[in-house]
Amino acid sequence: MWRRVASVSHLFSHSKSTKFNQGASTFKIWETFTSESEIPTPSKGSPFITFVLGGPGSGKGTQCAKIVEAFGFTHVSAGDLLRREIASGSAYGSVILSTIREGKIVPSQVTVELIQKEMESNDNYKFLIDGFPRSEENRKAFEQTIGAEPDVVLFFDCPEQEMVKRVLNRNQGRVDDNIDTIKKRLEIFDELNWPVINYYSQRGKLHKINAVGTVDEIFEKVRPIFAPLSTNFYMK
């Protein structure tokens, strides 16, 4: 079981802010890896982390399920963790619920703590962190707490009209699956998520995926990114 993550409350109260080199203003977005050497080599004892970004309805969760099946990752959905917390009736639940209904981002400390607990409870070393970070504050909180950057960042790029249609058609009973909340979420995504995307683009970690097409067609764009990884690495 992986236990290298420190306590969130301790780090938030005692650690100093980490300064990140923002780099040049020219952004480089990677569509796929061009050789096996471009994917980091996992080392036993430390997690191999992939952030999965994209607007609501971009197909992140569906593609994560395909990646899990093909490459043996553990899927950690920030949205599912928050909804599970709401259902549990915990102290965080009501705060999370009202925040989501308003289309706003849940405080970083809350989401990072939930992700941390999920990772600590799992004996896998390969994680897909789905739907997080959604802001620069999220990103810094995660990296300060975990003590590492992600190895890979996927960005599912999908037209707004297509995302709205998908969310309205999925009928999963989520509190945020209505037209008004969707529009708010898309506005917030445009405002807050692009700095995160650009940051990881500068660091050569970002892989932009055209998220239009069938599930299988989109996955064929994802597959080459993880192909260098053996499915035998750090399986449960």
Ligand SMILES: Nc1ccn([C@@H]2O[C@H](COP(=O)(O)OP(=O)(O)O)[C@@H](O)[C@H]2O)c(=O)n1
Given for the second form:
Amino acid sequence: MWRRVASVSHLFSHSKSTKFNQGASTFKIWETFTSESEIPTPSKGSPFITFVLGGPGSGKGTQCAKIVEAFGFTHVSAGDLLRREIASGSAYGSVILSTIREGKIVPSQVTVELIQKEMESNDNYKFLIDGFPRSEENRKAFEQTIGAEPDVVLFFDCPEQEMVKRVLNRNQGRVDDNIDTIKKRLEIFDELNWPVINYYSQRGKLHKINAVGTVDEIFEKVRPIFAPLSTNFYMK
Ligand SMILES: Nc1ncnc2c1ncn2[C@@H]1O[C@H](COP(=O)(O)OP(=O)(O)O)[C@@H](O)[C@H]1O
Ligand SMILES: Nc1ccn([C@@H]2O[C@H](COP(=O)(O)OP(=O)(O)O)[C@@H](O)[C@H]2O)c(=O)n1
Ligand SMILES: [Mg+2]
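Since we've got the form predicted on its own here, give me the form predicted in complex with the named molecule too.
Below: every chain and molecule of the assembly, starting with the one above.
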């Protein structure tokens, strides 16, 4: 059985629910979402959370490494946490492994608990949560358990053909980097991730980035999103 996780809302002294409600009033229609979202002013004492979305192979992990280097975020990759859980021989390991092999989504309680532990054990307050939320269920579980909303949501938009090519060339020995699993992952992405993307678009938090080009070209589209952080006293 998956066990319930305790709330860590005490960690986050400034609840973001008020801001979230205000955000809903700045509704934007689906077709118009772009990179127009404004970065919120960070306040001392609350974490600055960025969700990083995109299909398999869209370049999330690669761009996260660049953001870490340039802006001092802590990179929390949901997939890496799940793979670490498998490697640790945890009781959930075999279930996580078969879920990943089938390209399906691991129950949210498990993933959120791993993310929560990682955030709690880190002194930094700027987090990139990579590969999460992958479904509305993931999103709601984070909101309820962590009691926080993302400040920024990045979405790396990449054609399927390019994603498949990149994943098949990734060469990291992953059990899900094969054509059969990729097809399933792309189907699941289409079915479950779009509602999440739409949700954040409507709240004016989504930054959609064309993920075709060189790594550096794409990072030059990402950089301006975080540039205001460099000039903010608390984020240094
Ligand atoms: N802009 C890019 N152009 C070509 N290959 C890329 C680019 N960005 C990342 N890659 C490569 O594609 C593969 C998938 O990238 P990765 O960052 O792991 O994506 P994701 O985390 O979204 O699955 C990796 O082998 C990576 O080196
Ligand atoms: N929020 C998440 C993230 C990953 N996963 C699982 O972990 C796999 C690998 O995720 P990942 O983020 O490392 O994959 P990439 O998009 O980086 O290729 C996914 O296909 C899911 O099976 C999940 O269940 N829930
Ligand atoms: Mg990745």
